[in-house]
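The chain below stands alone, shown as structure tokens; this is the form predicted on its own.
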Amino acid sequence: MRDVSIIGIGQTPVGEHWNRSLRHLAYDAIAAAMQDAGIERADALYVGNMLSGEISGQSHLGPLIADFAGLRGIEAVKIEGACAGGAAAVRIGYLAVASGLQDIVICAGVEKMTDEVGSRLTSALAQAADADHETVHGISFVALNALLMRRYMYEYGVRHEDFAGFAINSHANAVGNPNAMFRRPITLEAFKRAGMVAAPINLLDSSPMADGAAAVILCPSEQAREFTDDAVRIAASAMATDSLSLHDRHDPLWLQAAQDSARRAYRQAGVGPADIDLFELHDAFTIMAALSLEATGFADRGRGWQLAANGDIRPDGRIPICTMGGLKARGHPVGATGVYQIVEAVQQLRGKAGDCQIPNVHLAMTQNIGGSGATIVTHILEGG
């Protein structure tokens, strides 16, 4: 197996883009990312998504993408993995290169969520559940977590308001990020007073619906100078899997995935959690913030939420995580959302995130987090 680095970049603003195609806003990612590395053409093009077909009527997105960006001809494929889309299709591309079978890959998310509201949106988000036990009885993916939400409250004696820190570290992180859906700061007094959503979950525990587009650029890394002096590492990449459905787990207040994909990273990359600098954990509400963190090794079962409400977790902190918003800031383009994480990753590692910028990052961590925990996606990159 070969190293794998990463040599280019390349992401839209994370918002609402209604002038915008699925097509228009890859080719704005892919584009971006090629003219970073340098490069004109491609072995492979993977695309994470979760909606195209449900949303914009259009499934066959490999060589629609390929096509419109310029690499009519090579292999390109759409990935699936709810919201752990993006991630995985950074996942296939890694093992494409790794495996020598590919040089030169890109791997792209995007998704286009706006242009549908209400039920509709709701509905096809809940397709990441299990249709036969969990969505036909007509629980919203909002309600799945508030469930989680709720029994961990109750389990570990937990106020709602003590999740409060996750988002407030997430907005106030955005603020410098250009990419950012929401660039301005919350307090902890419009935290208690937001409306609720799915009780106990409100407004500011849930991270918005968006549209938007990432790619990276993989080559080998014995290549990498080729292209760039600022080549990021792929130290390690694992996926694992949990039951589809939250009552056929073994404990749903463990992420078994998360562990599992984050112990096979670290064993893969010789580190552990003490080692990383950054982690761009999945944000989606605030309680798989605190279950993440859990999962990982970062905090004791039960005592996630005490890392933000302890100032852990931000740019200061032990660990900080979001560090440009995370999904709850920047936003929340689901199949994309993987592939934003990374690049923001490679911002920190190569000294150019601006004013989010964390001092002395070598090791960076991303999570990527598909329906309530069954595919999660971990990446640990190492910075030159």
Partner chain sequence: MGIARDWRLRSQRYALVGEICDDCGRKIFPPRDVCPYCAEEAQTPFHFSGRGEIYSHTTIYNPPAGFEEFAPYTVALVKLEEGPLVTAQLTDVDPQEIAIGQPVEMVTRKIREEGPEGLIVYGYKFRPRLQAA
The other form holds:
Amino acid sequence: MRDVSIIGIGQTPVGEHWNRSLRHLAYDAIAAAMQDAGIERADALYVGNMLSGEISGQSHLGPLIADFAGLRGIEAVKIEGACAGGAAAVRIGYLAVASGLQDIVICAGVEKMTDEVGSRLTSALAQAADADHETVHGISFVALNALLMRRYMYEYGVRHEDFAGFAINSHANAVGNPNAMFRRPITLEAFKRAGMVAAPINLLDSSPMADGAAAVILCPSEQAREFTDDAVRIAASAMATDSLSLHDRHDPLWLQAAQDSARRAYRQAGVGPADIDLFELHDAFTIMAALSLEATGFADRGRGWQLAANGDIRPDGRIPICTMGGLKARGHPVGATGVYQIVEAVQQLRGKAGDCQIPNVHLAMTQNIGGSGATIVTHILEGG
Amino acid sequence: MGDEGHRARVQDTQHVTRNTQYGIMKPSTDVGIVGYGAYIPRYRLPATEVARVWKGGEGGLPVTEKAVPGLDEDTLTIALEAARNALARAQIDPQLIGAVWVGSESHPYAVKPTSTIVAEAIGATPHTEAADWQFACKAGTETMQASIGFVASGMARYALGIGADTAQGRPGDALEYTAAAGGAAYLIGPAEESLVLFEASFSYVTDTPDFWRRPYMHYPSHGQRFTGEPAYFHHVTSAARHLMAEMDRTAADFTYVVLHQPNAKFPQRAAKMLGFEREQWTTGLLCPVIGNTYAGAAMLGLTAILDEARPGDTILAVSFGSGAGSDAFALRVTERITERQHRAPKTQDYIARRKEIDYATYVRYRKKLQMQ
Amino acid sequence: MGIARDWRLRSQRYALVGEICDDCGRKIFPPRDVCPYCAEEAQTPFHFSGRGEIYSHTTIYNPPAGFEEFAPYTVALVKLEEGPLVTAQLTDVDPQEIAIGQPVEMVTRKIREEGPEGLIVYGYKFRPRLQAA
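Mind giving me the form predicted together with its partner chain, seeing as the form predicted on its own was just shown?
Shown next: the complete complex, the earlier chain at its head.
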């Protein structure tokens, strides 16, 4: 096993890219990352994506994106894990480099969502759930999270507004991120009166769907200095799965795959939650942020929401999260999100996060969640 | 007339029914109803709503309100819940059901049986007969007549006869006040397992075009006042009179009577013509509060009676289907009724489960909005 | 077009037919090839009673394609009396009448229609328990 480092990053702004298609967005991010790393060729390309088949009528993304990015001929394949496809692509790239089989690997995440609208987009996203036993009943993705949130509020006696801190923190942090979709702060009052999407989830509990692409370049750590002085080491990479459907979970309010992948990552990196300086977690909905903090050991069961209420998650808090806006305010281009999280962690570890910079960051953790928690990928990154 | 004498007379007619001009139907083996079940949807459209939209709030109202199916209901779902209630009362192995028959004028498919879905869902498949029946509002009792023959002949231990409809009336038409949804199911089986016995039955049919619907048409057409005297009243009273005469009975010999009920007025007038008193028909007269459930109408009236009946009670039930014809049944309640009445929701439980809707919601639920 | 796909699931969809694990005895729904508790393969069909209570619920105003005509509608996780959780719509109930812990029972209803010419898909939903008086 070889040690693996990130030597280049690239991203497009998250938003509505009416003039750019799937392949263009991917190219933009890949080209930026290659330029950042100072490379012109790579051995392999892994593309994280969820909805290309559904929305763009385009499967077989590996060769399409490789060719379009001027990399015709290399090993290239799409990696799909619903909303966790981005981090899964990085995980696969990590395995390829760590194994010694590949040296320079591009891991990209791309999603083009605005080419579909309304109920058909809702349907496409719902494919992350069990088609025969969840989506057949007309369930939407937000509804699955609403089922979790209502039960959470019931079991732990939590009010809806107790989750407001997650959305307020993400929006406040996004102000400093030029690539974020919503660069404006929100208030508790705005959170409380936001329109209902699927009770108890309202518009400000929810991350916005958007277009976007991000990419990272991996190479063996021993070669990293040939390319950059800003290399970030992947201290741990771990993936775990749970039942696809919520109803098959032995304990729906516990993200077992989040705990499993985080524990594996902590073990690999030889660290614990107390050593992590910032955490890019998967706040697709405020409830997911609370559940993630619990499963990864930052809060006790049923107490994750308190970290939002007491300020622990803010940039100056005990465990800053979503430091560049998170899914909530940077935006959630589903299959690309996991790569955005890693790109942002690298920005922080390099000390180049601009207005979003958290001081003294040495270890950053990212966690990308697919579906209602069935695929969860955790990375721990270490600055130079 | 005493019970013994009556029974002897019925026995006498057993093997000669086809030889007499107006012979009643009496199978050579006694059969009865082993389980029965009702279903009525939750939503109610007050007749005043139809009058408000179409008559400026003026004019008489043929019913108080009618039962309207929800967006996820149709004749199949209604038939199925009624069938499940019948099985809950009967508590028999569904694999022993030799026929599943559904009578309706509103089958969800023009081609593809409702009955196979019911049969599958209740666990009667695959060793069973299944078919959909059609005879306007008489389609349901047709399945009962056929079930009597099927079971009595020994071709099946049990047969399930169901009448269910989600009837549609043209907006603004007189039928819109009444065209309702509901259904009832009867599991017919051996007399020794029955909660009510078929003493005899009778069918009376002519070619009388009082009401019809051509293929691909959404709403039915009807002959207005022609639906009354020559159609409903003639067939209902003829069937009832022939059955009572052949059984040497009068209205006074029955504890209850239930007739097809297209509105509140017709069945009460017909019952009066036949010599019945109000207290005999009140229990089975549901039309004023649920509307005309078509193939389910007389059958639901009968479930409401069975919910209340005591051992030894006698019931006259007469259906009517446009086109036209009537099936009449003479029934005698056994002591098994009391243990089974409470095994499933009663007809009045469904009537009490009521949510009033306005005309706009009704228009949406009944898919009268142009969406494309 | 999911003709065979819906057809092959008809017993679980119409009547909540699941399984009981021959090894650990747990009741399983939806049915699967390997017991999710003990990973044994052998199971025997089991008819669930259809009775349960609401574990959680939400109402959908922005439905996926194919469900537009039913919106708004309520979906729930229902804890069956025999143990498993099941995802399904609630029916014959107004959203404001629903509460966690409420007793419900299974009914078979229309889940969706494949357009005006296509098949009608029927399956389980749950409604507030209608007690036999």
